[in-house]
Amino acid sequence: MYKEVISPILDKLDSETWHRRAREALHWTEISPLSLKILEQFTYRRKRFTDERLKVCLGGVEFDNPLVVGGGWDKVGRAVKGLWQLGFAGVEVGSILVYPQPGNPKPRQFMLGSGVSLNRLGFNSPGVEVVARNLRTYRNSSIPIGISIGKNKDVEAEDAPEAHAIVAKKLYHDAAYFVINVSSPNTPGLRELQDKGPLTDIVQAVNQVMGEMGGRKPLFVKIAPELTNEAVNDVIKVVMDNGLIGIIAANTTVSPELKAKYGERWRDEAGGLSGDDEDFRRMTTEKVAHIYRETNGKVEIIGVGGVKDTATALGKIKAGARIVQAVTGIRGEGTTLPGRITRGLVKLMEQEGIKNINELVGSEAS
């Protein structure tokens, strides 16, 4: 029903105001136990679905499914728990930055088919001293929740490490895992941080802080899908010379082809295309597949990008990807999406005599 009904009235509103209020009505849903129960319902066959042989371990974090909430469906930290209780495993909040920023103008988000997105939002953010009060909620959850750091757009490269190190500070005793997002296609000049110089200022600023603070969490770069093979393995470079975790591949892409497929006038439109277009889903799982080729499986890899489905999830995880992540997915497929992937991927684990979903990581990915 919610895509032959739902999902059509829903592409004739401003989608940014619709996500917003979707993310609002999840939250309204942890007020307490019973309304918790009442969002089960929306779930798919309406039951919060887990399996022992789902459970993945990132970097000594333990998910009871390989499905995690992307960055950027939650920017503010307000929904961690509702969307839990949808059957994710975590959610990834941000990016968060230091200073609140307001983002570009709008109209900013659009919806250029059936689940794909374009979005120039532009690192919107309240700051971190307001999602810092807000991930105060969760504490005691035992919900894995990854932080996703970013910079203002006014902070200069220089002060990239600084500003990064000051989000993972004030975050550290929330997250689970950190990510050094400087892929984002709408930040002016964010991408050239990807290089391997900027790039090592940031992680090692952010190992510093971490050090300070008690003690290292898995940190993972997310790189941009047009990056060429040369320049993973520069990013794959740091990541290993640095004692990082891993990698996630990849944020949205800025190709002119892609957003074209949806009509010309999209073609030189601001903005990152994702979702469910086979081009982007087919960039980013080549991404995956080359870095796990490339480490021998010693790097951890989150797929992201096109995810919708047990099928989609499952190409990723098999070219290398522990965890997966949906973001435009949830737009495109509503509330039963994780439900639907993760009861799938136990369906063929069965079929394939596959006793744990680690078996599958890397499968394919020569």
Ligand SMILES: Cc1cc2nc3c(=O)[nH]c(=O)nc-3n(C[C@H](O)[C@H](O)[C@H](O)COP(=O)(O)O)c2cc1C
The other form holds:
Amino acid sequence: MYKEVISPILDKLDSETWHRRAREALHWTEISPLSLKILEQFTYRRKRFTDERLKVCLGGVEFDNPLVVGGGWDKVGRAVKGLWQLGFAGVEVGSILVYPQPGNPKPRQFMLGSGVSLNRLGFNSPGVEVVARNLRTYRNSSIPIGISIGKNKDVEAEDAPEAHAIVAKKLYHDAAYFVINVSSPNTPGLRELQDKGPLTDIVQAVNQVMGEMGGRKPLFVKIAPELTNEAVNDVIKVVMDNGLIGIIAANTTVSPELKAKYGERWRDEAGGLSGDDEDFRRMTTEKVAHIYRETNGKVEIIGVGGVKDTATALGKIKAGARIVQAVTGIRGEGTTLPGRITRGLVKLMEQEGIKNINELVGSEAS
Ligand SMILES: Cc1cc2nc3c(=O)[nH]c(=O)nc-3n(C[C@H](O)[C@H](O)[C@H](O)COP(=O)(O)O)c2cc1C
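The form predicted alone done, now the form predicted in complex with the ligand:
Below is the whole assembly, all chains and molecules, this chain first.
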């Protein structure tokens, strides 16, 4: 019903507007246990699915399944419980900046084809103070919240470490884990912060502030899918040298060739492509496998890019990801997405005699 009727209608409407309405609708379901129960009726088989065999642990943080909402779906921290009720194990909120920033001129989010998106939002964020207020609601819940940190576009590269540290300090008590997002394609110069020197400075600033606040939490670096394997190896070195837990692979792609698959007019449009594109999915999965092989599984990997069903989630897990994320797939597949993926994983494990999802991590990385 969703894919046949609702999704094609949404494809014709302004993508960002509908995204915001979907987030707000989820937000309002959080007002009472009854409305959350009603929301549950929209999940696959009308029940939030859990199964002991799907539990994963990342740096001491427990997730009741390996599927988490990726950065960008809820940039403001207003739909965490609603998303959890649909079946996700957690939500990565953000990316969050120190100051409010409107982002690029609209329209700036487009559907190129079914389940494939192009966005150049440009880090629109209400700023850390507003997000901190929003997240207070979830302080007593045990839902793991990842905090994705970005930098305002007018913050100079040399001030980026301080900007990241400010957000980490303010949201320290809300975060199950932190992410340094230096891979959005829509902030000029941001991806240069993936280089060893600037990345080390940011990582050390965040580590220091976490130490002052009460101890280190799992910290990830999120990379671009276009990084060469050599550049990924540099990121791995920064991660290992500074005691980080791992890497998120990957952000959206700026590849003109991939954009042009959906019409020549998209080739030179600014922004990053994401979602159900075979080549994009492969690019991101290859990055996951490379990191896994290069580190012998010693670095934790969150795999993201084109996850839309059990097979695509499993592809990332077998390549080496302990957690997988979906963003565009939520729009493409609707509210049944998490339940279908998690039930599908259990079914497959039963067929193959696998007792725990962790056994599958990296099983096909070579
Ligand atoms: C509309 C939109 C906004 C996004 N905003 C962010 C963001 O703020 N921070 C971030 O780390 N990634 C952001 N992303 C990237 C996603 O987290 C993810 O890496 C990428 O979309 C690939 O996953 P997907 O194919 O499941 O969408 C955004 C993606 C989309 C589609």
